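Here you get one chain, nothing else, as C-alpha cells; it is the form predicted on its own.
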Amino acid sequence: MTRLSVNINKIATLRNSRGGNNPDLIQVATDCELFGAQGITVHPRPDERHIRYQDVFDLKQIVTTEFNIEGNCQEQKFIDLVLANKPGQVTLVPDILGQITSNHGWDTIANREYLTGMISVFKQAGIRVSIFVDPIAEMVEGAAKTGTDRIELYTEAYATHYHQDRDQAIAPYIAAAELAHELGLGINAGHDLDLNNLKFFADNIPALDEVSIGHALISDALYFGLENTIHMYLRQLG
C-alpha cells in the first residue's frame, strides 16, 4: 500500500493568520498520525509564512511516523535545519525565494554535480533523500546519477489534465515511474493530488512508495472533518 504523508503547511498558514496557537500545529500532527496518516510533511520557507523553523524542532519531538522535510537546499538555513533535526526523509525542491508553491522539478542534468554533493551531505547524516522531478525520462535518468534514494514526481500536470483525458495525463508518469523503478529509485509523488484523481494515479503508477498531500486534504477536512478525510484518502490508496 502506498503511504500517505500529510503536509500540514496549511494548518500553519491558518494559525499564523491570527497569531497565537490556534489551530495547534503539534496537536494536528499528532491527530493526523492517530487517524492513520503514515507520515507528516512540512515545507518551511525563508519567510516562515506557514511552517516556522521552530515548528520543525517541535514536530521532531512528537512525530512517531515518518517525518519528511521539504525545501530548497540552496539555502544554508534549510540545510542546517534538516541536519539539526535528522528527519526520516528530506525532499529537495528547486524553489526560488518568495515562490508561492512549488511549480517544477529539478533539472537533474544541469544540476547533477550540485545535487550529488547535497545528497551526499544528507545521506551521510543518515537521512533518506528524495528529489522533486518532472516526469521526463532524461530527468529521471539524471536523478539516478546523483545518488538520491527516491524521486518525487511533480503531479501538477497530471492533475490539471486529468478530467480532459486521464489516460493521456498519466502516461508520462507511468513511463517515468517504470524507468525510475528499473534504475533502483524509490518513487514518491505530490502536488494537486486529491480525492478525484488520487486512486487512478495510485492504481496505475508501479511501485509508488508515498504520496504527500496537503492543500487538497486540508481543504476537504473543512467539509468532512480531519479524521474522516484522512480515512477517505487512505481508501483511495488501498
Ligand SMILES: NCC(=O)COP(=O)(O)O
Second form
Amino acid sequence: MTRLSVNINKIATLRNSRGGNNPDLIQVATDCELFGAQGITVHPRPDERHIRYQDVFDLKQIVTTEFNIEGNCQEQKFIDLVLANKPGQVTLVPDILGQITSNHGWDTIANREYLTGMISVFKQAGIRVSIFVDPIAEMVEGAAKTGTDRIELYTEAYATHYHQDRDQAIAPYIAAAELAHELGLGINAGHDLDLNNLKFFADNIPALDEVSIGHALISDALYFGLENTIHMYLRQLG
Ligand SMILES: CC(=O)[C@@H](O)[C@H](O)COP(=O)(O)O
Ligand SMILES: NCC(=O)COP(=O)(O)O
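For the form predicted in complex with this ligand instead of the form predicted on its own, what are the coordinates?
Now the full complex is given, and it begins with the chain already shown.
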C-alpha cells in the first residue's frame, strides 16, 4: 500500500506568522503520526519562511515514523543539516532562491555527475535518497544512472489538468512510473495532490511507494480537523 507522508511546512508558516510557538510544530508532528501518518516531511528553505533549521533537529528527536527532509542540496547548509540528522529519506529538489514553491524536477542528464556525487554522500551516511523529477522518460533514465534509490514524481501538472481530462493528465505519470519500476527505482510522488485527485493517481500508478502531501491536507484540516483529514487521505490510498 502507498504510504502517506504528511508535509508540515504550512504548520510552520502559521506558527511563524505571529512569532511564537502556536501551533506547536512538534506537537502537530506527534499527533499526525498518532492519527496514522506513515511519515513526516519537511522542506527547509534557505529563507526559513516556514520550516526552520532548528525545527529539523527538534523533529528528529520525536518522529517515530519515517522522517523525510526535502530540499536543495546545492546549499551546503542543507547538506550539513541532513547529515547531522540522518533522516530515513532525503529528497533532493532543484529549487532556486526566491521560488514561491518547488516548480520543476532535476535535469538528470545535465546534472548526472553532480547528482551522482551528492547521492553517494547521503547513501554512505545510510540515508535513502529520492530525487525530484518531472514525468519525462529521459529524466527517469537519467535518474537511474545517478544511483538514486527513488524518484519523486512532481505532480503539479497532473493536479492542474486533472479536472479537464484525468486520463490525459495521468498518462505521462503512468509511463514514467512503469519505466522507473523497470529500472529498479522506487517511486514517490508529490506536489498539489489533494482529496479530489489522490485516489485516481494512487489507483493507476504502479509500484507507488509514497506520497508526500502538505498544502492541501493542512488546508483541508481547517474544515475537517487534522485527525479526520489524515484518515480521509489514508482512505484514498486504500
Ligand atoms: C518538493 C515539493 O513539491 C514540496 O516539498 C513543496 O516544495 C512544498 O514546499 P512549500 O510548502 O514551500 O510550497
Ligand atoms: N513533495 C511534496 C510535498 O512534500 C508536499 O507538497 P504539497 O502537497 O505541499 O504541494
